[in-house]
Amino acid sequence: MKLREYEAKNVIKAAGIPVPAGFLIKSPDELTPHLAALGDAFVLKAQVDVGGRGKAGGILMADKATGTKVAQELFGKQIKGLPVKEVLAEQKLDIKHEYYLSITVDRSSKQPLILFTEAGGVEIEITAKEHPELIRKVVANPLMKDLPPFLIRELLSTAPKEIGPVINKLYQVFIGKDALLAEINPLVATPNGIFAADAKIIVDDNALGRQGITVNRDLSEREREAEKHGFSYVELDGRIGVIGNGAGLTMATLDLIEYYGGKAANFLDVGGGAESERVKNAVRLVASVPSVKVIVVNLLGGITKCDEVAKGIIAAEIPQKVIVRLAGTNEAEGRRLLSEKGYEMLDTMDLVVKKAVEVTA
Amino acid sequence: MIYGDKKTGVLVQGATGKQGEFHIGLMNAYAKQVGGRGVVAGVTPGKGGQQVHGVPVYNTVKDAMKEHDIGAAVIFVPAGAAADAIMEEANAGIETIVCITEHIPVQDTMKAIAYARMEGASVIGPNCPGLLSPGEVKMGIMPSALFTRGHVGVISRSGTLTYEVVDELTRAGIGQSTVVGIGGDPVIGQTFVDVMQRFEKDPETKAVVLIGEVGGNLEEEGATCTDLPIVSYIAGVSAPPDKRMGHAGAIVEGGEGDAKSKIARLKKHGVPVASRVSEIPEMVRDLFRCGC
């Protein structure tokens, strides 16, 4: 899950980084009793959980007389469609130099990387592929608690020295917050020190709990009522919803629904082991969807015995059409409770995605 | 066989479990069915002395390699534990260490992998199905019944879908080397690159089936780093931006790692990609037909 600003700032600051001065604003009004701290001019950034922020308007400059009136119009903003409820009014500071500094975790080397440039104020994306030797890479055995310092040095280079203990900083938090990502972008250099201007921290998902976190913010209502099931379920925009068992299954699902040229509504794994009374909260879930026409599940039984997910799927009772294709353990009986009750079965993923994609044509 | 095959004594860590002893007899019953040692012994901290379908279940896995000659273990702990489990196994020296387990932190499985990396452990997953060389051996949770003995390697990040693949490989007359399921997650121990090492010394892999998923890229490393003729399938083209597919490390982050781009490097690299799963036996003939 994705830390606003401010609880990243929160964590960063923690940990010693220095960061600005800022106070987070629930209203207009809120402002008022910080305006002597903030000094002469000031910055106002909407606390919202979308990405490009700044472009979309929720950034916004400000001085003591027109504070308020720009924090009401900031307040009374949509920014990509989310209403602003939090605002973080920020000290503004005098930058002399901008650098880039993050960690996350790499694939490759199975070990966190340090991504660190004196390239810093333009997009990373764009460094990376106009001049990818302005970026400096290294990879931190995760076994060591803290960064050597020849590691630092060579992340540095002719960077100012006083930019190292940051670096360790930031790697405690990444390693203490269970991070995925953790960025400074940028880190800037002002004529009272080093500061981190903005920070961006992901927390892994399936560390929530052991962090504290209750809520992930990053699932929509429906998305979290189905994790509470322990479904894998991601909302789209179609008519054909989708169950199956298994991530890659459920999306190679997906995938073939767009090659006939249809549309999912959803992405929903039921998981392994599923038993019928599983099966029926998936198939109620995804037909409690207003959007969906037909259901298309795909199961190919293991460890999931197919007599159970027919039960499920009948026990349901909803009033879209299922088109169903069941393989492996139990098949016979599955097929044989499921033909009952007058249900459509296919016996291929490609033939009930082919009808699926028919019936919403 | 790469990994391990008939002779490879396996221990499962979390015997007594649902899991653990579900799959215990699992693994069993295939190994009777193909004359192979299968699981030898169960480790499970306090629970030592019983027996789980006939397997001596031990407190320590130090105490089972005193008791018997291991060379792979399985693991069903619940996530808490299971990075603890394979710093226990790689400490006492067995060589291959498969992790079921799903949800185990990031950080969790980069110190439990850069452990075993240092006691000389290869570790398969985690939140994978395991591994099954058919005729040989079975590590994991795969349905054996699907699998037919052949010469194509199968390496995989999901379960069912290489379940499906497998099968309609079977189904097609085309048999299997050995199946990977390398895992869901974003870290894993052996990745495309290591078990496609693996196959281009193996003598019964003459060619790879490389089912891969959106994040990351690892796909391309793995297709790039052999002369083994390959086809590949990459799930998660209709998969929108920022959103955990399943797994968690099935995700298109910060523009990268989307499946269209990955299928467009493989196929840059003259790798053939299958546009659906049903493509995959006819392609594989295709392979074997220009002997290339």
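Model, not experiment: these values are computed from the prediction. Numbering follows the first chain given and starts at 1. What we label the rigid core is the largest C-alpha set whose atoms superpose within 1.5 Å from one form to the other. What changes on going to the form predicted alone:
- With the core held fixed between these two forms, Ser27 has its Cα displaced by under 2 Å.
- After superposing the rigid core, the Cα of Val11 is displaced by less than 2 Å between these two forms.
- Relative to the superposed core, Asp204 undergoes a C-alpha shift smaller than 2 Å between these two forms.
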Given for the second form:
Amino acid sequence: MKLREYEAKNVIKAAGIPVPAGFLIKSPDELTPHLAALGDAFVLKAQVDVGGRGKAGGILMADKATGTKVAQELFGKQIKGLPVKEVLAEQKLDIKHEYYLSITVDRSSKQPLILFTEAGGVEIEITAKEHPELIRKVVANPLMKDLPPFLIRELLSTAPKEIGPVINKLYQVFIGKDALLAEINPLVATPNGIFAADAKIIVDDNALGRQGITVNRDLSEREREAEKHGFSYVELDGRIGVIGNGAGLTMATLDLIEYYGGKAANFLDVGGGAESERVKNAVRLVASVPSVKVIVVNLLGGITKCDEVAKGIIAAEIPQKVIVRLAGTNEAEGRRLLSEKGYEMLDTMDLVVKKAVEVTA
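Show the other one: the form predicted alone, since we just had the form predicted in complex with the partner chain.
All you get below is the one chain by itself.
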């Protein structure tokens, strides 16, 4: 489960990582008592569980004179279908430099992977693609309570030494909170020190009870629909719809879209053994996302039969272009059915993703 920004900041603040002075408000009127503490300029951030919040108008600048009006504007918005019910009002920082810091799980080594770059404040995928040499990586033994100094030195290189304790404290949060991701982007240097200007923590759903966390998500209409059908579904901010079977294959599709310069609109895993009705519902759900211009269907047939997948795609009858990669059980029949209806099929995931990116370019 992804914690909201204010929840994530409460967690890292308790661990000793500095965060800007801020207050959670649930109506515009609640801002007034905090204006003096926020200073001359501050930022209002919608607390909604979607990606690309800033680009969708969910982060606005304000000052003492305009604060209430800007807060009213923000509370009146819907960010990607979600109404704004909570806003984080936060002091504006005098930023001198932005860094990126995250800890996630390296599936290959089965250890925490720590990423750090001095080119923060932008999407890490862009930096990884355009300037991979700027990203420093280390893996850490999950049984360690503290990171060894040599690992921190390896990450920092020429960055300020004051960031070292922040890295170690975020590592402790990652381990202690059963996290799948702990991220600070940007981690900023100011005249008053180092601060986490934003924070993201995703807790393993299997550990929510142990962590004492109650599921707090406000689901969008599409998320409720996905939950009803049992799909693993996450809405993103791109134009390429993605349907796969298996989390690994679906995530690999998303990664490849990023690699070729595209943007995925969603993650949808239909699961194994999907019959035509289930595939039809998945395709219609993704097609209902307003930003989707093309849909990639990338499925491997094992217990999932390719002819059933094809029947579901055809039955969905959506206006968007659908590009398909099918392989496995009943593949020939699935290809025949789709070919008769004029669907574009390509042999590899690589080719399918390249074509989808071209369509949305």
